[in-house]
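Take a look at this single chain, the form predicted on its own, given in structure tokens.
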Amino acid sequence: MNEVKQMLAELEAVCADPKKQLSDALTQGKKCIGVLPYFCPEELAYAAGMQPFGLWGAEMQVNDSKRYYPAFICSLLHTVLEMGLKGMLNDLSGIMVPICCDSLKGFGANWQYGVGTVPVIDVAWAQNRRLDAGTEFTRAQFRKVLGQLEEIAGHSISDADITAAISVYNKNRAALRDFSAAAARHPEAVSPSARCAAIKAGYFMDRAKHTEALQTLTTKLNALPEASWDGLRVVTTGILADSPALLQILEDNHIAIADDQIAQESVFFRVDTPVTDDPVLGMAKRFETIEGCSVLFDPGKQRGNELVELAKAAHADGILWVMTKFCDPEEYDYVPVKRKIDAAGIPLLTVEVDQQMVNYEQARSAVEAFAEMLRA
């Protein structure tokens, strides 16, 4: 157990300075690509030997973005957008934006405007992404992409750069899985912010070391005694889950994770990408595929039926809606969803939460409320 604890520990620390990891990086000659979420072709960087790394926000008091975006614009972007105007991200050769929100769509104009310094490479893929034009088209878009990495990089990018590292990302994502499935055996192990970190930390980290670091920490769970748990289970939702303040209220009410439909965590990690003789191909028929997030086009809204079946299979007594303050397509979401969960009889809580939040009470008194529900 101590072992468990010690590599968590250390996912956690890089976690905590994600700073000291591009410093690193930069200490060993890479050039690193900044990554907005969702779904950037971050691959094709790492083929050219470069860094991604990502930007989810952060959770800080903003000023200079006020300048740019009004108040209710989701945080994740008034903080990466903050950074940047601060100087915090100079030190990226380029950042990958995906145009896939009204919010986001705007996000790289102001970025030129006020940054200037740090490159923007703007991310497009087909929302039609079932249909062979929309696969096509997601592949020109990340080529175009490909072109605009190899500029930085100063050298072309080959197929086999691209393979390679798919298969980095792939052997990463089976990781991830079989992380995620031992901590959902091991909650007496695995806390809510012990799992959200060894999942974020992949975000700063080389992934192939981030590979090793899982597995090597995968094993030692699994070398564990089965112990038995009291406490509740539920399944998360969401853009993000990484709140120190929310993750530690479920901490104190014996709360743990069994699953997650959040697009920072499972969502990136549920699917591979297909091996083809076009890797860039294989990279846009992945998105054929992946399911639950609310900026792809879902109609009929599977979401709401795969974190049913999610909920089913890992047992959970619940199910937490992670809200993202002023997320349009997230709130577009709850509606539908939220009615094929209660026909599934299902219980469902949604907190609402903002990376510049100081105050976590409100989201303290609803989970405890839940809690008492569940176990009543």
Given for the second form:
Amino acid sequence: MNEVKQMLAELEAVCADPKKQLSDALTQGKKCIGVLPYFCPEELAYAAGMQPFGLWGAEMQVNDSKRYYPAFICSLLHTVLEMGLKGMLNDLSGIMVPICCDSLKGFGANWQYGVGTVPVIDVAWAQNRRLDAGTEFTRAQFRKVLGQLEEIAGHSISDADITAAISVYNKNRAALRDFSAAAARHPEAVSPSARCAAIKAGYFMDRAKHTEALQTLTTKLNALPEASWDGLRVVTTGILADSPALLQILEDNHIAIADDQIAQESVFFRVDTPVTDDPVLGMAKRFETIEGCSVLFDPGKQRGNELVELAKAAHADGILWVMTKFCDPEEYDYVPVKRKIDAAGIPLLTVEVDQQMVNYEQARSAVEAFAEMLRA
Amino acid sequence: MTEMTEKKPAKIVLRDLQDKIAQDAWDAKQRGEKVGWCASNFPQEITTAMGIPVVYPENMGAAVGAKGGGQRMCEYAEGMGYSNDLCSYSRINFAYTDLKHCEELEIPFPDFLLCCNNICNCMIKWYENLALELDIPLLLIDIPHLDAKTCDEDRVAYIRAQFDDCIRQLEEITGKKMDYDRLQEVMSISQRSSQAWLRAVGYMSAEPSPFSGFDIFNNMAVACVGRGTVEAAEAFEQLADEYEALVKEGQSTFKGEEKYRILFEGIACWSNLKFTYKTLQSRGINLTASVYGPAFSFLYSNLDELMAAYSYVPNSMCFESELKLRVDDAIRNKVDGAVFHMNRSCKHWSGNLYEMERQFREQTGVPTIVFDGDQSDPRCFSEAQYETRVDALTEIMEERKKEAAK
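Could you please show the structure of the form predicted together with the partner chain, as a counterpart to the form predicted on its own just displayed?
And the full complex, kicking off with our chain again.
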């Protein structure tokens, strides 16, 4: 158990100081590419020998970013922009910016004119992702991204390099799935905060090293004796659920995360990239199978069906929707997906979270009331 | 009396045409034909050529806002669980979908949905919800936001494939076949309408402008819903002719002296249209530049160019092209200042507005203001804030006029 604690603490330390990971990569002579959510082809940067560096915002107050974004844009984008404007991300050699939500569409220009020093790599992918033409469009766009990355890297990137990078990422996804399952079996050993950190650390580390750490951790977890858990088990959904304060509230209320449908977490690793002769085509084809994310075209709201199935499979007591404030894709999904959850008879709690929040007492009260209701 | 004065004025012709298009959809529904709800910048050439009636929830959202129902309908949608953070047009539409009634305006309920995200991605989420709620097919033409100044071949090929797939699905849904000769004809008519609309709004460059710029907000509805029809083309040609005649006579429909000319950036505050107009008009300020001119004009000469044209709508272009559109419009139409609407409903339009305003001011040299508002939710608009900022703008414009006269 102590070894597990030690390993989890190491991954938590990575998340507590991502800048150190960036510095370490730079010291090793690697160039680093910032990667905004969602679904950017970061494997291509990895294939170039560069280190992808996840940009999922930070818990901080913003000031300068308000010169670019109005207050009603999500704190994820506000805080990434703020870090850029304050020069905290000047060591990046580029930043991948997708266009899959309306707030992101404005990010590139705000970054370009506000930060200036770190070039923007625009990433487009098809929303009509199950049409052959959509897959072909995404493939072509990713090839363009590849060209920009080659310029930044200063050398060409072969298909063999890309295939190798995809393999590293698929192994990482498999390791993340195994870890998530092991963590669900051992809530006594893996707190919500520790689970989140173990997953999130991959955005700042070399993916291969992250895989090694997770595999060792999972082996240790699987070796632990079966433990009884008298607490509650929930499945989380949303964009990100990494607020330390909220995760601590879950822990305080003896609530474990049995599974998730969080963009930063399982949505990243639930589906592998298929192996194809043209590796970039495989990256594009991956979009055909991803479910459970509000920024993807989702006729029929399969997200709701998947969420219900996840909750049932995990024998969860309820679902926790961590609602990112000012995220309109999530807010649109909320009504129809909630309806599906209600129809399945699964209790749902929604907590609105903002990375600039300092007071979580309202969230604490809501979680406490939810827990009491579930235990009744 | 001349023939011109015996004719109905173009603005009445356009209003009647808008009513007729709406009535045609009701009549079609009554006959048992399939009717669609359609995004405002969906390639209308498809439905017009196939003779498929469609109506536009965004136009309904604007009209309900203008007629005073915006807050009531938005609040109803919020009661359904929709955040007040969401687009007010969509909230009004969700409320209508649930209530099946709206006292300000009603549109026939749809049998299918036609979505296009070249104006914003929230259209996709909005229409996904409608499709589920109404249990009807949803057809999406995804037009990815441009990251460069031109629409490349990859985008054209992707949009073209969706265009073809959409026709195939519509044929199945409605039982109507696409006649490709008719499509060519509709494309020609649409060009005629677009060019006439651009000619009409182009007269805003005259001093004085021959019309009150807020008229654009009224006339653009037909540019959106009916530009593929001969009636619309003729009405816009008549409108342009009327403006031309006014320019020749040095006359204008703007009430009072046109002391100052401005660019108005963003969607109108429909719920506060009268106040926003009067505040400007009473100070002698006329709107003489707006991206609504080109917003509903799609210029092309073949199908591939048509695909690209739907990428060049304001909101789908890269920042530099968006900025150039506004700066060119402002310079061409000789504005003295600009009013930027920070629209609470529209994250896309608002996400670059501060930078747009700064660069616009630097490139044109004219003073600018930003005010907070919303397209159809009056709770986001403050009369006092708007008035104070317009006063500030007026003072600067006045000062500059005095200095220029020295």
